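What follows is one chain in structure tokens, specifically the form predicted on its own.
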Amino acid sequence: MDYQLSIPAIVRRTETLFGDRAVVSRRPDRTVGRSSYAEVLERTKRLGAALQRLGIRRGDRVATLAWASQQHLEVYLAVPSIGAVLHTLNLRLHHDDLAYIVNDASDRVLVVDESLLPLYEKFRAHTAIERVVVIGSSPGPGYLDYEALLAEADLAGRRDVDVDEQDAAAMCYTSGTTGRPKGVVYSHRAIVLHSFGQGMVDTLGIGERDTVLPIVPMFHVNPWGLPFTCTLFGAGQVFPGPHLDPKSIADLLVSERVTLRAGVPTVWLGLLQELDAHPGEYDLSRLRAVVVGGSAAPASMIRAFKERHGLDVVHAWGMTEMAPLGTLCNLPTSLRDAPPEVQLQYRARQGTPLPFVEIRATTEQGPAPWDGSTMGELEVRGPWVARQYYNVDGPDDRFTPDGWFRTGDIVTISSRGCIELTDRAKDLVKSGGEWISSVALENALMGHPKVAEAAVVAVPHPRWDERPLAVVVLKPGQSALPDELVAFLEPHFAKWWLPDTVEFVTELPRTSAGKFKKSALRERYRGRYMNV
């Protein structure tokens, strides 16, 4: 029963079973690639030849600055197969955090896309990595082209590397919005661990049988252990590439009949909107969820897809820190006869714990009971949580001394074990010493007809301490006064509650996640309310 859990044993059952599965990328002139499972694992083969032959060895870290490609899933499963940590790097990122980044990992070797050449440009001279492998027809003098690295590979000088299930698989960089990017490492055994929790029915349910469109980049947290999952259980695997609008995600929806997608909430809008304005014209009878995370979802976007568009919204919830997948929320039986407006109260909480992982809620006063109203901030732990930051020495008050890690997120529990998200603790608004939750607005404000988006934050003011102000974008065509939405939002909150006022405008400053980043609105905003 002593079996190594290691991505080898997922590449192994896949070449084995699931050889003639489809893997599909959109390239950047937004042609169509389409391969098997058997093609790509041969290709995986030879790239893990290719980079032993370039002197990488078990341990080393393993760079990408790359889109969402066949390519990027190759590198995905042929690093960690000869012992090597894949080290995704978020392109989104300031060119200083990038280099601080790969210094931070010791990164030797780095593959990017041809079309990011001129990002890795900025911070190259500020790094010590040794080889650079493009992905792309002229990679130019310097570099070393991927196709032909694959090509020139020898494939009866690879050497097996016998990886132990302890050993570092991968690692992900926190988005360092609170100060430096912090490593996160994942082990081979947290990652198989997660992929059998994220494909189990009651979860996500994956299978020979689906085909996956991960709107989540590539490089953000392995995109939610998708890859991985999806290369377990066999289940065809569709990337778009760079192009994220919500017209090219519905065509790959339609043409390539995708059956489960996820995403963070402001792309399910764009979509949404797209689907809206041509009604009919996107057959997604085969699409049986949108996975929603990174953020609550509004209750109104759950309601359209499902009243408009016959869709169920799933919510998720995780962090860089577990791999990234903590809850997921899927409808209890107990509710499968319930009355819409329940059901939709439901889905538009966060959900249950995945197996094996431990949830609790606490407060200045000690542990929060699971009632379903008192807020906590939520506390996890698990076989694919995080204990420590990497390359971080002495005590860190996130990770607990009895194993619990300290999410941040502000939430409430039910009875049932269902968790709802409040806030980011760092984003909820105190007002005369009183909790006020900005996801609640938000997502309320987000339920009126002419709002496109909303982002509430705490403002400073000199007699609450903190009052909140929201900041809109309506949208094309529509108009509104701030005491209009207010309005709206009056018979659903008290009082002291409503923002003092709104401020209208044309987009919403986003995190390299595609969060709304709410430290540049209060920086923005600060002196707003000093002088009233």
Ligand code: AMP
Second form
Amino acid sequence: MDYQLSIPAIVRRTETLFGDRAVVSRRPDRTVGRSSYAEVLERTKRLGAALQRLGIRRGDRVATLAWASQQHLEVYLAVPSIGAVLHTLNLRLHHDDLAYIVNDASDRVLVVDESLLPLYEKFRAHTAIERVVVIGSSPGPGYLDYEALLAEADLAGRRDVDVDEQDAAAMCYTSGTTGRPKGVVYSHRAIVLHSFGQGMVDTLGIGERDTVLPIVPMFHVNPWGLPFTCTLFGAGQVFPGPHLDPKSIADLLVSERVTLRAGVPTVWLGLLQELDAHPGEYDLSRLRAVVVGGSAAPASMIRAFKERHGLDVVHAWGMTEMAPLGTLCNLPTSLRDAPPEVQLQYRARQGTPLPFVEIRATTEQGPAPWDGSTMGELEVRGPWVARQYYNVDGPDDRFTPDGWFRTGDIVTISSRGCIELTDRAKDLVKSGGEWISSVALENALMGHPKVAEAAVVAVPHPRWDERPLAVVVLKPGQSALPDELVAFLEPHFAKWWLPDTVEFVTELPRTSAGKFKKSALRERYRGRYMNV
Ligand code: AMP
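Would you mind giving the form predicted together with ligand AMP, to go alongside the form predicted on its own above?
And the full complex, kicking off with our chain again.
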């Protein structure tokens, strides 16, 4: 019973049982590559041997900067299999943040897509990465070629590493509510148990007969853990590469007979428009589940998928700090015969916790009753919930003394344990599935000579789920135009971080403690982007 729950154990199982199942990946030139798990795992071993040859040892960090592809899956499996730690870099971050993250994690090797080399070039001078392996064609001098590395790998020289289930297998960085991004480390055990939890019939029921298309970037919490779950259960995997427009996704769903797909609402809203615009053109009869998470799935979208395309949306909630799946919304038996409107209302909630994930909502007065109306901050614990951030010493108020993680999400919990997110306590904006730090924008705005005070809040947006809106108080006697302030921010942030709107006010609402009362601002500007 002391069997180690590890990624090598996942790989061994797939190798022996599911060698013929397909791994499909659309390349940057739009051609579709097809491999089997047998081929992928052979290449995974070669990559492991090559990384060992480059000096990668147990605990060393190997970073990736890449789109979703078969090669990326190979890195996902190869790195933890030799006891090293997979560190996926978010290719949408500003290069200063990437440099910070690479240094914080002490990444030694980087595996990068050829198309993302220009991004790497922007921060390479500020990092100490030793070797860079390029996926794609003909890298210049100083780079290693991924395919050549695999071809030359000495399999006989590959050393098996005795991986302990508590060892680190992978890590991701999450936008801190304040300050720099923070690293979260996943142990082998956490990933294996998370895969188990995700595969069960009452959750996503992922099995050998499935073909799964995650449209979640490979840098975002290991595409919700799906590459590991699919490998464990032998489900086919489809990787979309850099082509994420609705038509490309719809074509892939049809041609690969995808049974389960997962992504943030923005992606599905785009797909919905494509399906609506071309009725009957796409045969999605194989699709059994549309998993939506990362931001709230709007009820209107859930209804449209059901009524117009016969597809049930499974709403999921999770976090980087929990590998990431926490809750899922499957309709309970008690609502099987309920009117469609009641079912819809239920499906728009974030759902009930996975096995071994425990939840509670905390108010200033103590634990909130599970009555479906008392709001509190959601706290979680479980075998795939982080206990601390990487490299952060000292107490952190996100982790309670009695072992729970404070999510920063404000919820109600029903008598049957179904959560509904009502607000967010953390100062972050989630745009198209990616975080924008409102605090960083505020601090920068307050550096403008004309600005006295600035607050940035998340405002609901029909396409991007949320977009930042800045509320500014100017210094006495000053006047400014919104564009002037946005231009001031531009050099310091990725373009998609910039606030869409700047509102000028004479005073910002405050809490009794004197902080900006962002909940009041969120409420005031709630409808601001709804008709854009
Ligand atoms: P991340 O760490 O980037 O995965 O983001 C986690 C956060 O995204 C959660 O704490 C929520 O604020 C938000 N989130 C994730 N899933 C949902 C959902 N289904 N509905 C609303 N917000 C969500």
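Small disclaimer: the values here were computed from a predicted structure and weren't measured. Positions refer to the first chain, counted from 1.
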Residue 483 and residue 341: do they belong to one rigid part between the two forms?
-> no
